[in-house]
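Heads up, the chain below is alone and in the form predicted alone; it's given as structure tokens.
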Amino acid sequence: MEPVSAEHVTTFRRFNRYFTRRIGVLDDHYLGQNRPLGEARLLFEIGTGASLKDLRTRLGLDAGYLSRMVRALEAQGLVRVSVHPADSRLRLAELTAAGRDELAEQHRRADGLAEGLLSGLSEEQRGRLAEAVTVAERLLRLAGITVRAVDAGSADARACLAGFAAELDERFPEGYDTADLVPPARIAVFLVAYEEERAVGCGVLCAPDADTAEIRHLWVHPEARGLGLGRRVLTELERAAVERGHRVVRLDTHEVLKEAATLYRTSGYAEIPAYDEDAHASYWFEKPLPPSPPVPPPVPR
């Protein structure tokens, strides 16, 4: 991992510094009605209906604080909660009459805002602006994903699989079945992708030998596909192996995922002849692996 500069700190600051303030995050009366930002955010989130844990997840509040603004949103009339229909353990909050209304005077406002902050640019300048801020939503994105290391049987893990499998099932003109999948003893290391704790990816390391590690079921989620992820999850991979000592690394992939043999190419990858008998396999690839670092001498006591 490259450290971060001190510069792109700055500058990142200094961005959300100026953003915030220009569309009035810190005001106490956000979008000039009688609620401070949490709260309205609140709103839009609950939209059509919500469970208080998925309010939680999406959100990343404290369970205390999100409770305290459901409970003033009720007692101004815009919010009610009930026990989910499909789950007595969950609790549901959905809007109001009142609170819809406020809702949509909440995006006529915000609309209003973005059009004022655009209005004083050309058209080819909210485009070029327009651009900047979806790469910068992608990057963002990204970002925050975090990529952990998890049991290959834990529920996540059989999540992901099922996706993998099911994706390719579609798509492969011969289908796949989940019983191709690698079986779990095979598995040395099993990543998963977490973007706001649910999981949207995953790649699985095995390790035929001591100098040779393969790289299998490389998935990203539909939603989480144009971020770079899957080179990110690629990429961990390898380090993976590294640490474990391997010296090269190892894949396949099916002639219709081309995306795929795309992302193995511009990673360094370089074609070779078939090493094993996948009847799913297309192309073979290979790419050696850095030397794994020195283990530093432990320090006397």
Second form
2 protein chains.
Amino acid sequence: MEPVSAEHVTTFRRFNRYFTRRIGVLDDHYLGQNRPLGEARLLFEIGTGASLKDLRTRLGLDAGYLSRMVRALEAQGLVRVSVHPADSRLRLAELTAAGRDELAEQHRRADGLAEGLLSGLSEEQRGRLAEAVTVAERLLRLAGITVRAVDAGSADARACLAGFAAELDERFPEGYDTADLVPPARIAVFLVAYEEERAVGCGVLCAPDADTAEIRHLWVHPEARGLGLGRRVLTELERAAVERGHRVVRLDTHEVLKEAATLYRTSGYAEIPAYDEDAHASYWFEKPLPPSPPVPPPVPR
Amino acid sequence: MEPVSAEHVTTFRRFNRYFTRRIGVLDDHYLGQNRPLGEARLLFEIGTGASLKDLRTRLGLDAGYLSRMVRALEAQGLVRVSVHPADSRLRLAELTAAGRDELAEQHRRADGLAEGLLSGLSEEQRGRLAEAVTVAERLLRLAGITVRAVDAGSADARACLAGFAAELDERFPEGYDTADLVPPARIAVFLVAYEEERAVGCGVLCAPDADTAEIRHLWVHPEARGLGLGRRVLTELERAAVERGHRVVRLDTHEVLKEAATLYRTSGYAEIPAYDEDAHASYWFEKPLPPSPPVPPPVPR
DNA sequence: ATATTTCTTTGACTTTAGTCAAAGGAAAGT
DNA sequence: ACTTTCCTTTGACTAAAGTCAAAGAAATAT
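Next up, the form predicted in complex with the DNA. The previous block was the form predicted alone.
Every chain and every other molecule in the complex is listed next, the one we just looked at coming first.
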């Protein structure tokens, strides 16, 4: 959309360089006592147990290389390897007590180093640093999330709807039945947000008529909340509605979903009378859309 | 001093982990086309020219290893090596045109990646990210700076005083003569601030009498400004004064040094009448010190 | 039931990274 | 003038990291 200013690029790169030089050295994995970096990383990644396949993709390693490393850790008594119960082609790696001990020691050292570094600051400054890195992490995570239109029947789409329904079921005193989800046939656009290939949010656009679009099932995975992802998906849905030529978009929400109502109000939605008798709705909102299609974006690249 | 809260350690470590995983991969040096990381780093570090000795300490490499790598780059036509004009034991490495081209390409790629990442955010979010990383970088730099008492005649002490004098000479219309510096014999404590072994600031404590301490030549290297280092050195000087049993500390400053007066005022100093006729002073300040020695700190560790 | 795909293991490599010690030329200390 | 220290080069290594291909066992597709 907007071009990225050179100043922001410079600032960000300066930080990257400084940070990797200063802190990268104090990276957790370099603290694996006398262990080669690869093994230390592997130990860390196995954590509470993982299949070799997972480890391979997570660490981006060659299959042969990984196999040997895991066997080396096994020979050292740090890891136990078993056949995966569900699929006997897979191997499952888990830490032994000794492995957990070493990992714990690794964490203790990392804590010690971080503590040493932070001790050079006053408590107030530490607070400001903590806040700054929290903000930076949130924004970096958000920047790495992509929102894509997917088939409403795809596994990711269904997983998101299941997450959405499970959460409403918990939040509503009367529960929530997956039958109340919008039927796939009525879905015009299904957006899924991906964070590193994991589906972490969704939103559905329906088209009750040519003028009107309706947004439903806007949901963000609990682990991806607080990043501003809800707003991002909402914006993308509106963009899709504009592209499809709708002139107004409406949606409903319920008072138990406080954050939602705030999001809609601050996104230009105005409350309107009920347009249906959804049992799970207590507010109805509407927002006019700009004429479609907007000027085609200048495609910076 | 104050213990570091576990929460801050956790927050900071979480960020470290996330950042090195997400961004470390996009580290400048990994962008050295098909070049081994070591060579790419070396190319980057040579930049506008450096002695092998410098490179060795900056990169922390074995002398033999470095020598071979430089020769390899030379064989590839990226680097030119010559005898150092001032000391013929040293070798000077410089980039050739081809070397500069490759480095420029490396930078372009890094810029491109950073831009791609930032393009996932709105302009407003990018601004917030830039601000957050700027704050974080400042605080991390400050945290890495150590302030130590050194001999007033040491090279670092003299280098700082020279920097201080040169700056005043430039700022004062009438100039500043190094003869106006406090004579070494009258220096009770000389503190130097080190950032990664580089002297980046200083402060002098004199002791006109048993009750009174006087702070002079408080200075921070231009490249280390904005970190809060001036306040840090000031605090350390006051601590030294308390330890030595002084009951009050005074200092003077001049109106052309605006930042200084603000620092003193916000550090508990009150303006007092002139206690000398220093040509470079237009304000005089004083601050009472707590009784000495303060309760010995609880030494957390 | 057969072919194809997926996942892991093994063997046989290469490249990168790094260490250590000896040696020689140049500068600095005495 | 001398010894000592500093800086670089060279030889002779080792360890870590990574690649590629073949092969076998298990699951999936046809």
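As the structure is a computational prediction, the values presented were derived from the model and not from experiment. Positions refer to the first chain, counted from 1. What we label the rigid core is the largest C-alpha set whose atoms superpose within 1.5 Å from one form to the other.
Participant: Core aligned, does the CA of V248 move at least 2 Å between these two forms?
Facilitator: No.
Participant: Once everything's superposed on the core, is H84 shifted 2 Å or more at the Cα between these two forms?
Facilitator: Yes, because once the rigid core is superposed, the C-alpha of H84 moves 2 Å or more between these two forms.
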